[in-house]
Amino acid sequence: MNGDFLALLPKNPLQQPGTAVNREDLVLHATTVFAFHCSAGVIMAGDHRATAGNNIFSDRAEKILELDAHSMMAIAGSPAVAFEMARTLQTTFEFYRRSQLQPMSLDAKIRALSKLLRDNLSATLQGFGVVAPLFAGLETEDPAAKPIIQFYDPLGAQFEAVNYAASGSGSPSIRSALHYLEKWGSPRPREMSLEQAVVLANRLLMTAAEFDAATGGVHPDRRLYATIKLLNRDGIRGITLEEHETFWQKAES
């Protein structure tokens, strides 16, 4: 046994038959997720909206998924395909840990997600199964390692983000804001405390929602905030509603 759970699955489990469609049909809709470095680790955030065409399908979608104790992904694109990819990765990482008596390396985790995206090529070309996720992880075997952010295109190409990454229909606004803050901000996002980073993440989604109808906004008056999770050497933890409210009230006062 070599610890490769994917080798036990049917070939191309996410592949669907069909023919290619116009490239215009591959534009992502209905989700906005992003990640950036701060002094406490990596912040990964997303809105709660899922749409079907021009209709709002849900405002309670969870798009930040924990894969194991030190890796998580943010989904952009087709939720059905993305959720199945996340479940496959969760099982793959746990299978490897149990069979090899050690955790999978960070490089192997990054490539595992890339392989699932390549296996999904047929659905991607047809336009109904497009997924362009973000990934954040930490090499636990290296005591000096820091969390990293990876972003992917729908065909499985992977790139490490130096400071931040974003995906989904509202991502252009967020990337622009993060670029400005990293270049001229004081403090820069990577220097921010957890409290400052959480407030920034909520404000970024509010900004994206102003220009993108498919992005669900943040409404503190209704106690609606972004889904935000922090990754560092201690593991992954979500930002609670109480923390959101406390951080927001202090920033706005």
Second form
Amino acid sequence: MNGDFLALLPKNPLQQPGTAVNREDLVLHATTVFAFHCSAGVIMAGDHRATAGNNIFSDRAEKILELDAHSMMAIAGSPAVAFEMARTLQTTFEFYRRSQLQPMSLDAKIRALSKLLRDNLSATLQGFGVVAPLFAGLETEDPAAKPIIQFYDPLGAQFEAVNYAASGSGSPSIRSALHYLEKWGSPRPREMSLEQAVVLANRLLMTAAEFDAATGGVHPDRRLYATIKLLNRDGIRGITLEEHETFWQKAES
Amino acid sequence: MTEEPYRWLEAIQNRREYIQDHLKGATPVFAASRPEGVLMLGAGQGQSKVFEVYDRHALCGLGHPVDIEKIRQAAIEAAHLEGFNRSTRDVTLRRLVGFSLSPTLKNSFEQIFSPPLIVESLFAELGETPAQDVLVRLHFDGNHHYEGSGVVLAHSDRKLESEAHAWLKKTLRPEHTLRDVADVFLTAWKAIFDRTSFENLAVSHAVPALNEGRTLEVALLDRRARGPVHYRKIDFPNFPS
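Now that the form predicted alone has been shown, please provide the structure of the form predicted together with the partner chain.
Okay, now the whole complex, with that chain kicking things off.
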């Protein structure tokens, strides 16, 4: 009787031993996220769906997570591991900035996420803790620096995305569409205004949801839009529901 | 020596005098709870005196730079561990000072065979409203008190500190802007530095000459800040509107 709730759990397991469980039904996955450059900065967007096997576990999942004033992470894969990684990074970046009286460099932030992915190797190899995140950040100490996008493989290798990156089960559709638009679009995504980029991000998710059951669609008629955040030198800001509706109605009219 | 109580008391008294002697040249630091947030001010001589601790927490200190740094690091580590293991809302000054910093300072002060921590400090916690702000004055011996008047200062001379505090309480008005509050702080700073009387002291709106290479440090725990981090440095005299 030491008041430790966690010590009670093994004595009172939620799942009785011997009950058949399909592991797929226990492991949550979060899809789909992507990021691309536009004229206002970097847009990072994601749907709201978390699935476990064929079950829709949640349609309210937040997958674009702010790590500090100038860096954010989009999660695809196991939310349990990804949320913990994001929380660890948030504390790590702020702890460093406050204790060392200077912000952590962007390179170090990028590698910090890489290290967490490598530390998660055993869960990744076992198949239940796979995370393939995207990262967007800005080197605040360099006045000429522009925001960048990085994508990772589940083992921690990092790559800089020149124009765009996508992750999760709906990402093939989004990558294809973004590739097409970057090559032949007018304007190209990187030339788009914030308004155009927000409409594009919502349309991309609607397209991905057409072909991927694990991607939660955008439903403007139900006032449901993608989570979209913008990163530039001013920091990070989320696109509000009012902005979503205004941009969408203007584009569709 | 410790087997003989009177010699232990004597050692403690010597230690107190030693610390006070080392703190003599230090200048005060100030904090006030305002509608815009908690304003803090200090004048450092090559070293900072005003620091961010956590999302809604800050520290101002005077004394030996190494000891200020020890207290600062201890506060930051305790706050971040608590915020990570529980939640950011669980990081409170009451727990931070009462269970972590104050015992550390008391232990350090009473361990007569190790060097003492030469630091006087004050801590601020931003609430949702000025009434919920918390200001704590923490002394080098671990003694601390919660200041309910909305303004607090830390200085090496307890008598001067008390006089300045009474004058600050009397002088600060609800309608004062952040710049006005900074002027009140600077007037008190100058009076303490010059050892002039607080009786009939009028607020000066001229920035005093901070001689001996001192630089002014002003920071705000900004109540209107968007996002979790509320601490921001102010480039005096450019206060946020």
